[in-house]
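Quick heads-up: it's one chain on its own, the form predicted alone, in structure tokens.
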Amino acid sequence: MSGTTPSLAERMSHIGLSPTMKGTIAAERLRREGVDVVDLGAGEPDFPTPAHITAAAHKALDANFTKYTANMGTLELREAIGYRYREDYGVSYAPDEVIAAAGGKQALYHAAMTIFNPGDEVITHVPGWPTLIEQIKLAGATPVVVRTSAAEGFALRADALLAAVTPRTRAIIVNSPGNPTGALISESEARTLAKEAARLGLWVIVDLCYEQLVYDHVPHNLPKIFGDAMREKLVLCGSASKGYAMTGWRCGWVLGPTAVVSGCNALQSHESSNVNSITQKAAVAALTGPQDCVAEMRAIYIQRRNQVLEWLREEPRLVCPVPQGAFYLFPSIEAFLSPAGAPTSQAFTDGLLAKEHVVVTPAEAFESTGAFRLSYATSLERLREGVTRIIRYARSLPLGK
């Protein structure tokens, strides 16, 4: 019958459009209006994809390089996995146990359907990226959240992750550093974690999307770390998206046991197959050839946090741990909300961009209250006037009752 909403699958009412793509949605709008809209919500680089890299995508377009390949990625680009985590970690995974995917997200996702089972239960941490527990459940395990805490700098600790084990716990998905917040495990935390994980016979899957992009010469070697203690029950999940600037070429990879990745290879060779033929031979490029390009961009990074850092400290109100790695702030505006004005941080956030113009992303969307996130992933001209204007509307609200 005409206008009657057709009716899905049952799995389709546990999930909805990642949230942290909704203000890029709303922004879009605006600007096809004329608006000038701060965008500080994006998760991607702002820079363009290295030279070197996107020579290498050039050269293979001239070589029509445009064919199907292996399904699991050429055996060239899995041996580039290979070589960069041997180079960064010290450690060692041969080409069959190694798989490419179109992008971290689905690398993620495969290692979740490969590992979970229904009535599973898998531990995580918030704020966190909301896809990683939209996985979980779609994989029909029970996500199992810890939450971190913001006078710890969000920081994870082992005894928290922990102390949520049960008897149905089949694996624990750490994401260092993290979505939304940039914080880090410690390495001290993460042996502990480790060692405990490998006693109780316990999965760990280590999300390191973010792993280059680690500031102040901060430590933080896990896949030696875990590898070490649990390898046969590890997953690392990467991405060249954030350390290279590639986030539309859309190549990540799985690294593990050679039954995860054979099973991630089944997954794939029904779902999307290769990776695009020409990202690959452009990934190889960024994973083996030079590393400064992620170095410069890793420096700027640095100096946009601690700039912006500088500028929220203007209202005091405004309280934002210092993330040691990715690029996100996740700033507290506790001290803004009530019910004469914005009572949530999304009522805030929607104001902000319909009184503002500037886009960030709700602490809603990451399972959290009372902050947003912040990306410093574009000029600091525009992070400037997006400071100016995020101050001058948390000034305006009303407070009180």
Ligand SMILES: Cc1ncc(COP(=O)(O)O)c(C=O)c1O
Contents of the next structure:
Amino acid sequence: MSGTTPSLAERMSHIGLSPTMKGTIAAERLRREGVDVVDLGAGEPDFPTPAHITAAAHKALDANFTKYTANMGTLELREAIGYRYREDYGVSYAPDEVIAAAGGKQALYHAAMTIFNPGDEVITHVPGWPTLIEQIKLAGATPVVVRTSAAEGFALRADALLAAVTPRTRAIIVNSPGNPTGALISESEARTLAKEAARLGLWVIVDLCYEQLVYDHVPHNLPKIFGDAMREKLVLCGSASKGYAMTGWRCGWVLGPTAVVSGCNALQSHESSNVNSITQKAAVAALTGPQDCVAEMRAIYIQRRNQVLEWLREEPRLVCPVPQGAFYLFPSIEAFLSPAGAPTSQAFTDGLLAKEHVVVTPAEAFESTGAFRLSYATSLERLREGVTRIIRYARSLPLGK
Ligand SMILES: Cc1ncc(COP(=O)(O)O)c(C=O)c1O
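Same protein, different state: after the form predicted alone, show the form predicted in complex with this ligand.
Once more the chain from above appears, this time first in line as the rest of the complex follows.
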């Protein structure tokens, strides 16, 4: 084999491996060497998939439900998705306005490929999940990022998003609850945004992948608010991954106008076909079965969020807004960055992994600086150990030039 790097398609020069996965790979290597790694990098629930969901999968397998299904998902699953949104939000989507995809990621990607043109601008917000930006680029459009601020708890404001609109703007993508900040768009901001997007004729894509994980009883009915104002240009993307602890099963969905769903269906038919048949049966059980499991997991996340915030306050220079959703904290480490020690968040998290064997994800992975993402989707015991090590490491850093 020759040692030269083969030349790849031009589009590959714009994308790399999802940066949130890099920490996980490094942790895996250390673990293989027998090191006690505290992994607070994971973007997935630590809970097992609830038993009634896995039981449905066992049943599907025993019944040999193992063949191709309709490309867009079984009618049963699409009805189940519609049922969940009707129950949770009071909105109504018919089966031909719903398609199941291999995770929220694929749902969002297909929506992007169906709607964005080369030359379009698409507005989204940062600190934010990097895949949204990469998908805009893969569709040939230009991402326009609006920065939310730690001082405002990373709250998403309609006026900030709307200030970025130009004649080339095609769409606005909102992720709420957001990764990595756990911040929400409030219902009143959503109402303003929906009204203006309708007036301007813009598409709105809402990434609702953390929708079941909203805390403190904050009202968050985005499907209804956006739907009432602009349903003909509204695309909702959701997932079974986070709320039902089903990340490995790969099931997400798009709800939207039939033209968008048909576009996604055409793409999917040439790309991956239907979602795994057994997963589809499991997702039906998740969406139509008892929802207590979601409430139980949510209660544990809230307890962990509060506890970790309290532990972080042991070092007052680690300032952290209180997130209202998802399972992440995004504390500021500005006070610990300096040329003499760790000049960037990336250097801080690299040092934290090397010296204290803690995995967190640097702000740079989310188009931001001066912070890291800590996932509290792990046990309180590991969280306590992780925060102790983080504080010890931060305090050990030389400050100054
Ligand atoms: C903001 C956000 N949206 C969507 C997803 C997609 O998740 P999945 O493809 O597992 O449904 C993720 C996963 O990390 C995410 O963080």
